[in-house]
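In structure tokens, the next block holds one chain alone, the form predicted on its own.
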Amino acid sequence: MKYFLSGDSLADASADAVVGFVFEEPNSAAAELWDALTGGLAGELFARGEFKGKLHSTARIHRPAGMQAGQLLLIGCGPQEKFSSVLLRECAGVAGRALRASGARSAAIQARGEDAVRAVVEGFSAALYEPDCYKTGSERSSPTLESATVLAPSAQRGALERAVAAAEGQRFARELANEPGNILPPRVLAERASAMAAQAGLACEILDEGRIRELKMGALLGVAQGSAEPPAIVVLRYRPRGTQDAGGVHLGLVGKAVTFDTGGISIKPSAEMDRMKYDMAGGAAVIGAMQAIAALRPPAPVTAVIPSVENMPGGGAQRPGDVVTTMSGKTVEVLNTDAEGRLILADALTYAQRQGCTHLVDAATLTGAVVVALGYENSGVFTNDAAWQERLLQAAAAAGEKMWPMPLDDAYAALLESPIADMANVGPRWGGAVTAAAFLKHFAAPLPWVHLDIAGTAWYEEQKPYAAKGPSGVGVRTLVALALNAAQPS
């Protein structure tokens, strides 16, 4: 899919289809504009009640009298007072889904301002992804769209390039998260990340099992020991050119990549266990973000650490009650082998610190408890530094990704006490997302750190009007926005 920028007017755009956004209010400026461009046909749709501008609704007008385009696709945006960048991305996605198999080969979308340009490109691109890569013959979708032109001033070219890079990174993350566990074990994930790094111009180092043992990452090795597939840690390094002022910031991104999670000896129920191929979505988001960061070249250095294992109940699997020693030297009593993500992240956070990172963010499909708390709408955000969390939330808002801050006071850490080790890997049932974050906090200190629990947002449970069912690629755009602005003063 190719994206272009053009100063053409809506009337002169020569694409097969022009996309128009319309609010519920029939007398809005947008509604009047489309009515004028269609010789009154858009107004008639409103008058007859065929199209009311409700959120995610669509209407088509073929051969509109006042336009060069073959068709006008109207997208309902709901009430204007409730409209946001999140909804603009969704509405652009609705357009993408409607056009992807319609026979149209080109589309044009008007956008006003940098934020709007990024929103329409990112939303439109996300809608074109389908998870059907292993279907054969006619069962596999075959979209006809080849290009999209954003109607905006030439000054918005930078916004377009940023959006395309973020969208491509998000797509790569979704492709990785969609791969079955038998096709993408840790070693293959490492190969895919390494190939991307070579193409993007990133430095890449793969830590194999031998090197991981040398580094004394006992928590990660404990999780991996039940699988025939060896663990791997992907380390991606971006360094800015020349003498850009990074303000002393060295951003560390850490992503959980459990390529398949059975729960180990504390085995999961069989229902929907197949979805546990997505337990590496945090790692995929970090890899996708690094691809975009390499293209956009922010001023601050970024180091990404992606610990990857398979959590299996093999004969050598760790047992509930085992004690492991982390890279930091702290000991952990493993009460539940299905709380494995925090174990591999503990060693990865320590490693990121030792690479010279000054600020940390981790992304992980960590707990079902965060879904109980926030449902499938918001990612949970936890921190040990309010100012750093605010930077992250600002990046999320700019990227159009919904995230919600959660508590993390010292009382939660007390729930992880162990009589035999420095801490247990789980606490009591209630507040499980918070105690998981409290566990990670031990290994992030003393650096400013934010933890993103994306267990509820990394997978669309059902097809959306703006996206296919399956991996969402959540986190990529936020991490990219954060990297681009990490060196700016608070």
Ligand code: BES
Contents of the next structure:
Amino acid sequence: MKYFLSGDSLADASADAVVGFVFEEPNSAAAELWDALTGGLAGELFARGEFKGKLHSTARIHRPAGMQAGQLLLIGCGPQEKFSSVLLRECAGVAGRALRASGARSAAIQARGEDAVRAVVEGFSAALYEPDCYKTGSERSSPTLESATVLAPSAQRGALERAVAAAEGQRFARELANEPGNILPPRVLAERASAMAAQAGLACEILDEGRIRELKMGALLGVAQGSAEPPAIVVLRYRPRGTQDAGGVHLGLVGKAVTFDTGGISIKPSAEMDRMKYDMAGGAAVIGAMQAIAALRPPAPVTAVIPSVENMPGGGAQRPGDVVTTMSGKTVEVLNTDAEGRLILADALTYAQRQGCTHLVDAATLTGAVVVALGYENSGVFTNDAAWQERLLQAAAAAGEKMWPMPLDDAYAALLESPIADMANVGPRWGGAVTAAAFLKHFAAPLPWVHLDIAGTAWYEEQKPYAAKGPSGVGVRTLVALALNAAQPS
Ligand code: BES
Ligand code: MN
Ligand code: ZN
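Could the form predicted in complex with this ligand be shown next, to go alongside the form predicted on its own?
Entire complex below, previous chain first.
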């Protein structure tokens, strides 16, 4: 799929289909424009109530009288006052899926301004992903779309390049998250990341089990010991060229990559356990973001740490009640082996600190409790530093990813007290997403840190009008936006 810019108008654009965005109850100027482009057909659709601009609705006008293109695809955007960058990405996605189904080879898309160019390209691209890579027959989707031209001036080239890079990173993250546990154990995840790094021009170091042992990452090793698959930690390093001013910022991105989470000895119920192949979506998001960061070359250095294990109940598995010593030296009583994400992240956060990172963000499918709190709509955001969190929330808003701040005051840390070790790995039943974050906080301090719990957002449970059911690639665009702005004083 190729993306181009063109200064053509909607009337002059030559493509199999031109995509136009229409608000519910368009103002008279907009209504006149669509009428002029379609010889009055658009107005007729409105008058008959066949198309009202309702959010995610579509209408096609073939051979529009006032246009070069063979088809005008109208996408309803809902009421103008409720419109947002999230919704523009969705609407571009609705267009992408409609065109992919119609067999169009080329599309031209309306976009006004830098933010719109990014939203349109990112939304359109995201919609074209299908998770059917293991279908062998004719059912497997074979996209016909070859190019999309964004109708915007050439001054938007930077926005287009940024969007394409972010979209490719997001696609890579989804491909990784979609892989089943048998095909993508930690070793293979590391190979995929290192192949990407070689292509993208990133330094990549894989810490194997021996090295992990030397580093005394007892919490991560405790999780890994129940599986026949050895653990691996992927370390990706982006360093800016020359002497750009990074403002003293060295960004550390940490992503949970449990390639399959059975729960270990505290085993999960079998219903829907298959879903736990996406328990590496945080790591995948970080890897995808690093691919885009390598292409976009922000001024601040970025180090990514992706701890990867398989959480299995093998004969050597850790037991509830085991005590492990983390790389930081702190000890943990493992009361529940299914709370494994925080154990591997603890050691990865310590490692990121020792690499000289000044600011940390982690992304993890960490708790079912965050899904109880926020459903499938928003990722949960936790922090020990309000200013750093504000930077992340701004990046998320600009990237069109919905994220919601959650509390994390000291009272939650008290819920993790253990009579035998420095802390337990689980607290009481309620507030589980917050106690999980409170656990991580011990290992992020004293650095400013934000934790993203993406358990509810990393997987679309249902097909969307703008996306296939399956991995969402959430987090990639926010992390890329954050990296691009990290060096700027807040
Ligand atoms: N990977 C799960 C969290 C999860 C749940 C992700 C649902 C995606 C969808 C995590 O490792 C886990 O098992 N968490 C436990 C924690 C509990 C034992 C304190 C949970 O949420 O039940
Ligand atoms: Mn678990
Ligand atoms: Zn897990």
